[in-house]
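Below you'll find only one chain, the form predicted alone, shown as structure tokens.
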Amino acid sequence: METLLLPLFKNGFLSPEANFFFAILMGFVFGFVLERTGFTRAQYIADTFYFKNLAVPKIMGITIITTTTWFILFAYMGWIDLNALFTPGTYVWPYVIGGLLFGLGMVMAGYCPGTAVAGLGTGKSDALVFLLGVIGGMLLYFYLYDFVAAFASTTKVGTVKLQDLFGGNNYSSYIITIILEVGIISFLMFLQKLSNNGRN
């Protein structure tokens, strides 16, 4: 009997249509709990830059932890090929550039591009506006891209895991994950905590 190993599409166990399927039935889910939880609203977003509302990185780090803790479990019991997950490479400096650029935007919009199709869905035209903003940043990049192709390449070091950076193996690198997301919340809470003392 064959063993049920996870990820199911990439380990051959879902046809390329289940597969379709899934996606959009977890899509749909997923949009369900962002519109939910708040996460849909501009506003709840961009208070996080402001120190007022830490919930967003919060639930953001409690969700890694959840994530990351049964990936770990279904991999000790053999139910998932975690060497099977994509990991993308790392290009430094263009991700450092790219991740200023994108945590501008959303501190200008409150909307990152996940929280503004779920938006959209529910009929926020701010939500659309945002999206209309990501369509057209795309649509520049593609046509300037010789331009910038060459700065988009540099400073490769390939796939980089935490067990790269600090030896030992993916149980290790678990452990690190906690400790870095736990660290991040409490220092978040921490911030807030002197934001809200400072607007007393």
The other form holds:
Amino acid sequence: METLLLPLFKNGFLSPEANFFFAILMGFVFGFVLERTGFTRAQYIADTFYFKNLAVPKIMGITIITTTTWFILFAYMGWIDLNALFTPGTYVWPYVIGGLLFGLGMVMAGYCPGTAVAGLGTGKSDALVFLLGVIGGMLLYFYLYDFVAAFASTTKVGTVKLQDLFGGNNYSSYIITIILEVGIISFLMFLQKLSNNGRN
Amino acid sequence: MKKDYWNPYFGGVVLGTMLFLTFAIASQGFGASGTFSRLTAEYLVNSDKSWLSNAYVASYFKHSDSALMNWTVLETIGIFFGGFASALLAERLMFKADKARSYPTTKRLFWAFVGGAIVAFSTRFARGCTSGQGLDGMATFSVGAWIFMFTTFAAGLIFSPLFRNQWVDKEEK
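Could you please show the structure of the form predicted together with the partner chain, as a counterpart to the form predicted alone just displayed?
The complete assembly is shown below, putting the previous chain first.
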């Protein structure tokens, strides 16, 4: 099979040094957009869970729809190898427990790591304290590693894509993704309408 | 401070296009939690070499003498300056912590710290956060990312009543 152009780095069209340069550049743009969209405000993120403001799930959903649409178009044109894109392999139970803890921490703190870094850039004190907590949590994990390592690697199923669940291709995964994202945003907007504190 | 944030749909299209470009160039997407894991590992190893017998910590030093020679670490530095530049231009630099008006600041910062620790711990199980696992994984059709995002939002909703006073002003009910 011929080597496709994209992704540039994996296919050898970009030196590691140039890729490091792009890391800083793309990070800068990511942080910039996080601030422009309100993700640097803990209040904005926490409002999601009280149905006061659904900007966060809307942005996330539209982001995924946009990215996957570009992927599918470029893959259709034969310009990008979607299988060369990095994604973490799946560990079922660690992901379930990890997600439950993450959600608890997020509604407690109002940040996730990326938004807190951008938030720290805007000067916010709660983002700074959150990130100190993050380092504390990492320390805790390393100290407890011998006790949690076994659980962390249970139910390893490797890289499983949506299409692998029933034997489709990238196009079927794309369609499922669009349906899920549109469905979730619509459902949340419906719930917001039901709850009286929803204003927008 | 009364400058409006971007329309979420517009913001999503911009962010999605940036995520696509990042994948197309670097072969990986956005990330953040890995940076703090590496930063912590680097600190531990620098202060005591015996930490290298910890398999998890050691995995960060396989390809380099420093855990910080890494794509996501550099990208995270970019996130910080991007947030700063955008806030500066929009006149939205601010020091204060977000919370409901009547909620005490010390309690707010206490929960920010504890929440940060819980979030960090959980990302080691989940192999990433809402960026590296959530956005990147959903964009690459990973089933694991959907498991993570569903449980994250479910837990956020389940535990939200416990933190209502922190986020919702009393008069808003």
